[in-house]
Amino acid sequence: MLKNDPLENILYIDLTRRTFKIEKRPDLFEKYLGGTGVATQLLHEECPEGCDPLGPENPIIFAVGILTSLFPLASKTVALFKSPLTGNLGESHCGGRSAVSIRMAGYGAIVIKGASSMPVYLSIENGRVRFRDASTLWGMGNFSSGRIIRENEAGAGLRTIMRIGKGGEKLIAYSCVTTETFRHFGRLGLGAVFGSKKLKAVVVSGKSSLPVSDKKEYRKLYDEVYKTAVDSPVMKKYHDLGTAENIVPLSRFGGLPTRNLTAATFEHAAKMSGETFAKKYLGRRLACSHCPVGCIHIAALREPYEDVSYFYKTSMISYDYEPIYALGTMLGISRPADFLRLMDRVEESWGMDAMSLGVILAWATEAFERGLITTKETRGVRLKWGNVKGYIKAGGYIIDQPNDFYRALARGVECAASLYGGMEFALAFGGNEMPGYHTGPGAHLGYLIGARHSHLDNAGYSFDQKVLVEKKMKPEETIDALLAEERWRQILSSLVICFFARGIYTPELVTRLLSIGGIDLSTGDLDRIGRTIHAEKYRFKIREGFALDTVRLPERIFETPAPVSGLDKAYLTEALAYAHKTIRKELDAAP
């Protein structure tokens, strides 16, 4: 690392005794490179073995990487923790500009520990963290609260506000963390670890100036990257649509969970396409800091006030393919403008992970239908495919947890369906809940043995499409590409690079990138990186309890046909097979 990169900083905050301090660590940093590799070496060293997810001793860590504001799309932020929905590995990504905030604020990493007696939020400015009260903010959503935090801040610099909703304060085990008011860590319950703090809140604002080590070298490469990301059509694609451009082929490739996932394509498909958002809902797009993409798109959705004539309100609702899924086509939703209804409840006032309580309420109506549940556990609420204002009834009683079915749905659908049943059609993959992707083996096996369950963590859907539709792999053939794949974006995680970016940023260029900043590696170091990261991943959730040879297979996913071949029990059972005796291979290699 070069001299005076204040990526080295690791900021320390103790929320029981209101106290914070600075450690240089450049070892982490030249060895790990950021984001994901730093996170998970500070998650060894700072959560004690056995802890409750929701106790003081559980930390958060954020981290991000060398290329962080040094160059386009380097913009994620990753959050570490131990998840309170699946108990071990919590790990979630979040652009808008807090990575950039945290490095001109001067640091590559923050873990905050223990809890507060009472609601706070941190204000972290030049070198300083203040506790601030917030006693007055529990209990708001994330657009209110956000309002009144930028109202009391008049910090200099780039400033990013991460703040929870209610279901966080509710210690929901899925919610999640706002940031910038459309972007989210939004996986594995992060907001739930923030509610178990009292910590609202997180601000940082900084302006810091980073090194570089040959300023003519470092404009020629940040021109190159910049010139083919725009150049891009993949990027346009972003751009244009976004991803919910994935609707309609999706649906009718056969691969759109849909009602719970009784069938892979909707026959609404045309109705909540991208194309149809974009003519009819787009109302603007927006870019994460030192993006040139702009791949955020936000609806306008125009509605009269009840009972006042002739007076409308606009709302702001963000969108792609994720949500669209999960509260669209998997609870039978075909109109637009009843999804964003449902998408801005969780979005502003919940603050809950869509893919989550999308797939959560799913099963409870296919159990509802099924007779397993009533309204005496609904609360008189008939959760009916389509019937938005059910779904928007009940998602406020989850918050509220009135009894024991809501309780049950706060804490995830495997332990909704083990108390109630259905655990047949429970979609959750290691405790996590489904993904958008019904396509093959690749889709499912990259969920299961993926370190955060997650289609982002292999893009086994992609691999379905791409190589698995042309040509029949052995078991240990698709594992071994899973597991190759998820190994660099290892590296592309530690460089906080987004995965959009993932084809502009080759092994090639992240060298030529790393030496600007100070850090001489060879494709095949970063090879070795990638591989130790993703060891000391899997380290972590065994460590845990998590056991792949032990994961459970959702007979659903075999029940309705997927478009690729090779999506049965036997297959699978083979694969996860190998791929546990594979990642037992890799820990004992890794030094």
Given for the second form:
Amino acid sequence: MLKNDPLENILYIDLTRRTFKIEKRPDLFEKYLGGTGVATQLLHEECPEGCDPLGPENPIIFAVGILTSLFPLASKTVALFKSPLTGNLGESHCGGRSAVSIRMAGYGAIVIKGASSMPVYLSIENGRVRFRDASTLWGMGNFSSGRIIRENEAGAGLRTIMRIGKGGEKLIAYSCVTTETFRHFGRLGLGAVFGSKKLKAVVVSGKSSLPVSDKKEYRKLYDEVYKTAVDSPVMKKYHDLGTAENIVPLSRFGGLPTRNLTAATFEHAAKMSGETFAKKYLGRRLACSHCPVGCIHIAALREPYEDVSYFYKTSMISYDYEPIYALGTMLGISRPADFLRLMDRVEESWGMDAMSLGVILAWATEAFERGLITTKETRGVRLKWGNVKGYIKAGGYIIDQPNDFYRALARGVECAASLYGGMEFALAFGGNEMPGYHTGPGAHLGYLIGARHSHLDNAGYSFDQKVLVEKKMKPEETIDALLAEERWRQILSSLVICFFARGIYTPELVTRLLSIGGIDLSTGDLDRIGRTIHAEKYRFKIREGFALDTVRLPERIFETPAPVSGLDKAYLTEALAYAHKTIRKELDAAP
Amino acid sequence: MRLTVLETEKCVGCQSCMFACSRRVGEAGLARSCIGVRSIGGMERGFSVIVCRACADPPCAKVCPTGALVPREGRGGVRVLPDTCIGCGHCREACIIGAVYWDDETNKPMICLHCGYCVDFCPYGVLGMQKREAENVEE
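So the form predicted on its own is up there; where is the form predicted in complex with the partner chain?
The next block holds the full complex; its first chain is the one shown before.
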């Protein structure tokens, strides 16, 4: 790492004592690059074994990487914490302005510990931290709290405003943290960890200069990366229709989870397609800081007020493949406007993970259909596929938690199913609700073995569609391929490179870019570091009680045919036993 | 030629132009950027791109007590003479669009030179170079 690179600065904030300190940790960044690698080490250092995820001792760790602000698309912030949803490793990534703002404020990582006795928000700029009273903001949604903080703080255009909605305040186990209105640390409940600390928001801003090893070479390499990012066909889909482009092909393929995965094709896919959203609703395109791609698609929904004529409300609502799956097809919603109405509540007011909420409501709908729950539990809400009014009402009750049933829904689908039955169709893996791919064994094994039980850990859904669809592979071969992908992704997320750019950032290119930041590593070194980080994550998972040989397989995934064959219990069990053994070996070999 | 903001509604807020402006002098980061992109009260409303408009009779130069901002003959905009500048900041106040940026290290203004380097890094055609004559005809 180059001298004077502020990446080595870690900002430690104690909410209980209202103090902060900055420590230099070049050792961590030289060994683990940044992002998920450094954050995992900090989690081991800061998170006591067996701690309460909603207790003051659970740390919130944000980390960025050496390429952030040097090259385009290294634009994610990695958050690590102990998850209130799974009681295990919590990891969530977010773009917006977050990564660039943290880097430009002069930090490589921020660690927040303790808990405030009253609502606060943190303002981080110019090498200091201010603890600001957030009592007035408590109870406000994402839009309003963002607007007020925007008007009260400096650094317009150079800042990130991370905040929670009501979901985080109410400690909903899958509540999210929102930045820049439309981007989220969505998964695994970072919002509740914020809420448990009475932390409403964190504002970070800065505008600094970073050292490079060779100015001329820097400009040359930058031009190369930038040109590829703008021209490359691998970025085109994110650029044009966005991820929503996947709805129709995935439904046609037969891998789009529909109505709580009682089906894997959606007869109304065309109505909920990326094409339809673009044609009828696309109102604005946005980008994260330092990413020319602009994959963020915002719909404009114009609706009349019911009680007074000639008054309209135009809401700007983000959409992507995953929310359309979770709050659309999983709930049998076939009208884009209905999906947008629900999404607007989720994003603006509740601040919850769209994926978890959709899967939970889908489970509840099926449980209601089967009579496991009645209007007595739902407080009169008739949960029915496609009935968006019912879903909006139920979501509101999850926030208000008026009875045991909604309190259970607020803790995740497995908690609800353990109390009311229907575990066989409770779609969660390692405690985390299912992402939107029922493509074959690769997807489900990917969720099961992934360190955060996300489709993004190792892209099993992609392995299904590219490899397993062509030829059968032994369980061990599938696991080896998924683990290899996951190890490489540790490098990408330690450099906080957006996974959408994985086609551009090859190992060879990464080594060249790193040398600009004064880090000389070979592709072999990267492989070794990726392995170590992956092992370190699993060390944490096992410490906190996760075991691959006992992980639950929801029956439903075997009942609904997937397009890629081989999705049966025997195959998965064998694969998991092998994964268990392999990861054990990896841990024993780790330094 | 002067740098012009052609169509702000097409701006996605990627800030590639800002990074380009610092890179122009070989630096990474944003400290040397003379162009700024910020949301108009929240990203849902879009962005404003703030950069020197190359005023024909620049207010920043008019208020400079030491003559450190020299209007560029016939081209609009100004040249900064760092040795003459005393860092009083009057120019920053005089620019009502906020296009006089500040170098905190030297305590002196940074103002767009209209070199056009950033134009090549705007993927959506928000920025462009325009001849002054053409602009006069429009006005």
